[in-house]
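Single chain ahead, by itself, as structure tokens, in the form predicted alone.
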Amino acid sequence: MADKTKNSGNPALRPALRKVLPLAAALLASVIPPAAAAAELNIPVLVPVTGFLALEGTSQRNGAVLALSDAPAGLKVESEVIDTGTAPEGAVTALERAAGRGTPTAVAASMLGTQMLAMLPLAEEYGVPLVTVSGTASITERGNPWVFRFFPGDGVTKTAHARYAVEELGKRRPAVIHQTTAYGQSGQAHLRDAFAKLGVEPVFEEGVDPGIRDMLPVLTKAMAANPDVLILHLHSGPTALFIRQAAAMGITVPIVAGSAMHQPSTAALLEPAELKGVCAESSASPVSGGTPELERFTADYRATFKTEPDAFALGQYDGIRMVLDAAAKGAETPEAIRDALAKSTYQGLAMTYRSDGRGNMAHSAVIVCYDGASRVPAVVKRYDTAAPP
């Protein structure tokens, strides 16, 4: 049989080939679609990594960065980290800077309540979803459809905080020491309500500035009220300082702290013996172990950042992963991301997330406690509130 491929060199056949080849190419194009271009997302990370919230803010940043480092196939993600400091105007400037380079698809937004409150009007003006782990209750109480909180708000965590002290420890005379920031004031108000529902009235309440370097005065006043439990709602540094000075004074009254105390970075500031009997509320405790997926996250976090993850990192990771999951399913604009976060359910590593209609995505809290021999706490109690249907 003659080799037909040689006929392609026959001059007589060239006009026919010129007619047939374009038709064949068109037919193939109709059957085999061109490769889809990767969807391009812009997700800046605008969080405090300096100032009194540096420990918590760094964890938040790390969680967002880790989530963005492994985007689903078909997504191209651009991101930059901008330090917001701790002043409200720092967060506003950071959001304006990010938006000046093109409207972000979504933003990993500051966990500091005063900064979130300052960013909300701009988020609505620009039409940008803010994904945060701020615990300040009021950020989701202003009817802003662009904010999504992936850490349980004070209505959840402070209820768990008070219930554990009263129902599990059997205490009826709490002394409440809180921060004077918006975060601290929100926590104090919710603690007061939670204790009132349990038929308990604090014997002492006082706010302290996050810059205070000596807790002895407030400790002395609190103990003069004869409390049977010390309830803390402070940032990381002040929490460690309070517990260290309480241990130095030989105070044996149980301490149930806020979420800052669950952080490995806070525990690292204290000796294990100083932590004996100290408990804290949180949304999760990655270092305490759990599911294989959570343990993989913890291992990846350690390998990437050479430090231990906490619930702030995990919540921000889960929040950004929900954004990426929505984008992978076709939500590529800020409006589409907002709608997906508002209407979808997402199984994260810490919990199942679903909006309550106001942007509160997280509806569970845990209590962790230290045994005095290790800086790794054990999860001793979980509280689940009813998630929206």
The other form holds:
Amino acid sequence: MADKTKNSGNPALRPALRKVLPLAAALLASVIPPAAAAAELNIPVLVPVTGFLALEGTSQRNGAVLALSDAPAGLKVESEVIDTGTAPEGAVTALERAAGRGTPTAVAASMLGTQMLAMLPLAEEYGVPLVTVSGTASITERGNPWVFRFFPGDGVTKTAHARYAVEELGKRRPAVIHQTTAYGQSGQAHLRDAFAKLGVEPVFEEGVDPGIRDMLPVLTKAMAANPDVLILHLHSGPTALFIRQAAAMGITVPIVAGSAMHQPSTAALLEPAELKGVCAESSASPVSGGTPELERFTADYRATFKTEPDAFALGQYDGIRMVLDAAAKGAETPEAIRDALAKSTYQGLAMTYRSDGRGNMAHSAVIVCYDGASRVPAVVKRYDTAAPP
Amino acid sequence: MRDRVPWASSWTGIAGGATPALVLAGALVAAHAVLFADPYGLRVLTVAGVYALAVIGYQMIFGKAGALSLAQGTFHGLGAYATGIVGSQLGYGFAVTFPVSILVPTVLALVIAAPVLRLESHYFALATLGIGQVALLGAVEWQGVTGGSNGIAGVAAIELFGWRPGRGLPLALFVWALVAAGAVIAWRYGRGWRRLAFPLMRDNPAAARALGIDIDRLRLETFALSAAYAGAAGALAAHIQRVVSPEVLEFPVMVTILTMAVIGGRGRVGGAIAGALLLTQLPEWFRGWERGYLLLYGVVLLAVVVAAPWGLVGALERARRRWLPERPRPLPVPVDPGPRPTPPFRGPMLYVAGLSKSFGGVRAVDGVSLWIDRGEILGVIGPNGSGKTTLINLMTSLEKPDGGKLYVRGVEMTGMPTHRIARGGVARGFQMASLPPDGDALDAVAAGRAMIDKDPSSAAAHALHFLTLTGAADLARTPCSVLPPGSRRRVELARALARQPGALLLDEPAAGLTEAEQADLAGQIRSAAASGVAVLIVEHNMPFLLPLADRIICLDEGRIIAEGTPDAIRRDPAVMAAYLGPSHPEPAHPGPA
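Next, give the form predicted together with its partner chain, keeping in mind that what was shown is the form predicted alone.
Full assembly next; the chain just shown is listed first.
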């Protein structure tokens, strides 16, 4: 059944209630002195929980659901999780479906860039803020005022990625292996720029299809270029496969992976020994601990979903919490929520969020590294880009 | 009493006998859309319309031509990309993007048709799948044009000469108006002689070719048309989604189209629409179950496939036949078509010189030369594996000879395709009478006239004439699937004679017949010969063949080892040695009786 968060009773009874409630409310209003009514919010969660992005999409879903489950006092939130699949068509249909039940106050929207691009025109038409953790750069480059990204874009994370390899590890001959998806192509472009700014040119660059099940050929080719660091920008499964095969080959060149590596579900695919010395960029690493608030989030997440949280869950959690915070402060309409997201600063669990004027809310990244003894990485470096004033 | 049988029932191309039920269902869906549907419902209906267009096209190559193309999703994606590039990047509107999106996949289909359409069954499927992989790779890697994995965003909404359907009901009506136009075009395309050609082409391509049907051309037509429909659907999808990304070229799109075609009812326009509506709505009904909806979706699909393997339209059709049986269609008045004009020639009706064919190291036919005069019956005998059927296949070009010449009515036809040889005047029968399983006997014989009359009514009237000649007029409305062996032979002979051939090649025509049926068949063959047809009969049944044939040749190991009158052949030591071994005493008849 649909995932109803903080809903108002049996869905089957809702049509009847809708007819009865106005009458009851009118009667009550005539005998009870006026009091502050609870603001009603409708925040559907439209994310991919099936298909190739199911793992990450489920994290996104869980983050949103956890945030909605503990709305501030005085807010009444109705929500429904709708799977968007991974086709653009699925996301637009899901948005139409959600909008058909009353214009949403805001939407927790898919992390898949092509789905976001398809939803943007409709969101603008309906006037609905989309709160997402999609990393695709172009979603905030189309001048659409209704999109808000609570995950650092490639401009932030890939700069941190390259800077760590060059400035901290002192490497000058990186080999870049990326995915051929939108995520991979965008990351590759930003890595190239970031390395160029640091005066470094990769000695090897190659795209890998997500369906490839053997990384040995690309690994062998990369090593033939004599790199001093392996820079990965792969999805979860391919990242784990690459690191396992590199460990099996006894490769000692350090690996600095993309954000997929920080996900506990990726680390779970590898033995701790295989992870020794591997680092990764991410926006955050909730399992690595930090503030008491972050640790409480991690504990709640584990208790609710019986799994480990990752940066996508945390980013979506922070985004929805910012929406709820704005609503609690009086922003009840989608327009008011949009304005609050566009103009306010919000201290989230992962970082401080503030829009750069285009809907990019996150401007920090961290580097985490594994010690070879456990699957929980430690944050070793934080990169904060100056948030816009 | 003259009617337009069998094309009077051409609406079966839409949905078989289920048309009234589907029209009613369609009217209900339309009424719901206009009166009650919310924007979400209209959106789903619009998406269903886009898929319906792609599936109507797919029914042509897959449903009608029987070729498992796995390129329909690719053509759909190319149409979408054409709209994305021409519309979003070059700034053209729907009036330009729509025709361009139809043109691009159609041209690609025509370009790749030459190497791909030659392939059979699974090789064809694999080749078309490969095209999709290449297109997907191109979309991902050719970033400057396609936007790479991010695709192309900002595709404009549909605007046609200043009119914008926007979204909601106007957009749904616009899309479904195009679906209706596409359905009518597809229905009209599948009528006439093609309605008779497609089932035969699908179930027995060799028989279709032997009737003069150019199935290569039909495949090309249907492949190109399917691509055009997919391109149109892709254009609509791009304008409606406002974004084009590589997902549109991925295999799940193809699987969706294929599933819609199968679930709806293979080969039927109505099936395409029913399948698209059901498979677009079904996941939405279960969407609230989050991850569980895919399981439910799969279970329902499996249930439909098990309960209605003929598809929704097929199931409706069967239900209608069961509960509301139709009255038998009236027969046309049989009409003798009269002799077909043929250019004058001298010499034998059919002449082969030095025909040879090897399969690997086996010499199946080795330098065989023979001729048959008009009105002559030539028997061909020989032990199993002596090359008799291969010889007929070479004479009809179902096998390509390694060497030798073929002349029909004095015209050299060596190496020509089967349908050209058939049109040149050669008709043939097969060891297993190959009649279309879904039609009746009149349809089967009318298919033999399809490339001669073109006018469907004339073909039916002429077909009934030849059924009457072979004593099978009473079988005209009997479904071919229930005909007993003797009747099947008679209908097949009527179909071959309906082509009014100069030469008739029959492969073991008496196999499986009773003695009475054999006698009947022999009489009909004599009648055909008496009318001037040159007849070649490959046969093991000597009591049937020896009294019937004017002359007999015996093959062994691909070569002619004896030739002469039946009496001479019966006593020929070489023939007896071929059948029974060199030291065997002389039997009454060579070979099995």
